[in-house]
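Here you get one chain, nothing else, as structure tokens; it is the form predicted on its own.
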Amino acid sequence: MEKTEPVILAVAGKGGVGKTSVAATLVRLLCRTHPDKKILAIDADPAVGLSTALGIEVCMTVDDIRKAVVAQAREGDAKAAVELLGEARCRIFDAVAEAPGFAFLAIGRPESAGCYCKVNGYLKEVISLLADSFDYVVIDGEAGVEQINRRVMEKVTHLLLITDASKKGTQVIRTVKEVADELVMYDQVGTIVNRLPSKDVIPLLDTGDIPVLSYIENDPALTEFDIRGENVFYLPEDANIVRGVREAVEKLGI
């Protein structure tokens, strides 16, 4: 049977709006609703916050592999560098952490300046090959979509933009969509309004032409989990963020 293309959900938004918690909850829901599918969580944020939210210990990142290749090139050992590139796919598979129901990969720090475009481009291709081995891929990106396009993959199926109730938050997701319309191929886009102080402010929000998938009010349960550093798999089913992300996933038809 011919394998279908993976469903790739990229989560983006300005800092501090809870996009990592949303991405982690997405992984949780996919594990629960699709236990027979292969799920990959990619942390494209240098802070590697997704690992904490999912209860994963990161031992190696893609950037660790990239730096090893660059170090070989700087030392002038071209042969070793080429061999290292050839082994990149295996090394990236080594960087994948396995957890019950899903796999995890951290990108690591941003690319440093320098003439190593071939190395960086090759690793992006390898990550895309890795993603093709899964049915669902959830990417927790930095603020903005350019980084996802440049460093992870050029096509996603679903672009999920996260904002809070602030004007700055809604302005950022509208800007991100404008950038994505030019740089990223995607099939569906939507926003989750997170950390809503109350539903009374909903009429004041302006998300432009981005459809709102769900409104999530401030979640005391999630705040307590964040303080304790516990992962989202232990959140109660009636937690605001779980209910809100479930509503968004259902609207996307995933």
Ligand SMILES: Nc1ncnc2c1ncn2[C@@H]1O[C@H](COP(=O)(O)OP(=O)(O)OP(=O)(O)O)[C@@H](O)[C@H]1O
Contents of the next structure:
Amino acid sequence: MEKTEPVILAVAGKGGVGKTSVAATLVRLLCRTHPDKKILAIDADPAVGLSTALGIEVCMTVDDIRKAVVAQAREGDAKAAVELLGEARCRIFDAVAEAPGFAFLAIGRPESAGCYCKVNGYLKEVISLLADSFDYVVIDGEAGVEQINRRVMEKVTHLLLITDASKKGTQVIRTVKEVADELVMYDQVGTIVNRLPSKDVIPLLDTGDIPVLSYIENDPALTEFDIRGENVFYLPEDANIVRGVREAVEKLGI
Ligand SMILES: Nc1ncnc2c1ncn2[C@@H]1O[C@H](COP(=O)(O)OP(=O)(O)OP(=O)(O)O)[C@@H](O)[C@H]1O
Ligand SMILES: [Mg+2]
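Return the structure block for the form predicted in complex with this ligand; the form predicted on its own was the one displayed.
After this comes the whole thing, all chains and molecules, with the earlier chain placed first.
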């Protein structure tokens, strides 16, 4: 049977609004609804977090591979650039960790800002290289608009913009959407409004032309899990965040 195009879901939005929590919950949901499919979770945020939310120990990152390949090139190993590139491509699979039900890849944390640009460029290649080996790819992005601007997520099927109830949060997702309209190829876009203090504030929110997929109220279960450092696989089915992410996924027809 011919393999269909992968479903690529990218999560973006302002800092601290719940991108990682939503991305991790998405992975959990996909593992349960599609146990026979290949699922890849990518932590594209150098500040890391998705691994903890998913209960994964990270041994090697995309940046580690980049460094190793660069070091080898510096050693004067007279290999042609093309060969090195080929090697980097093979090695990237070493950075993919296998967890029960899904695979995991982290971009890692380069030491300096300049390095980060490079690893972002590298990540873009990595996403397009790996995506075809999977049925579902969930990308937890860095806060803000930078990765969208740099086209790290150039081609995704679903762009999930996460916001809280703040004006700043909704402004950031509107900006991300504007930039994405210019630079990203996506099929569907929508927002999840997370960490609502109460449903009463819904009429005050302005998400512009971005359709709301679900509203998630402050989740006491998640707060408690966070304190204990537990992963999302242990959250109860009726936790606000699990319900909200499920509703969003159903609306998107995934
Ligand atoms: N619905 C919710 N109810 C209660 N707490 C939540 C909810 N969503 C997220 N949180 C908590 O808010 C904090 C930030 O969440 P998270 O790390 O998922 O955000 P983020 O957008 O990925 O942040 P960053 O921009 O730093 O990567 C965490 O402590 C998380 O447990
Ligand atoms: Mg995060």
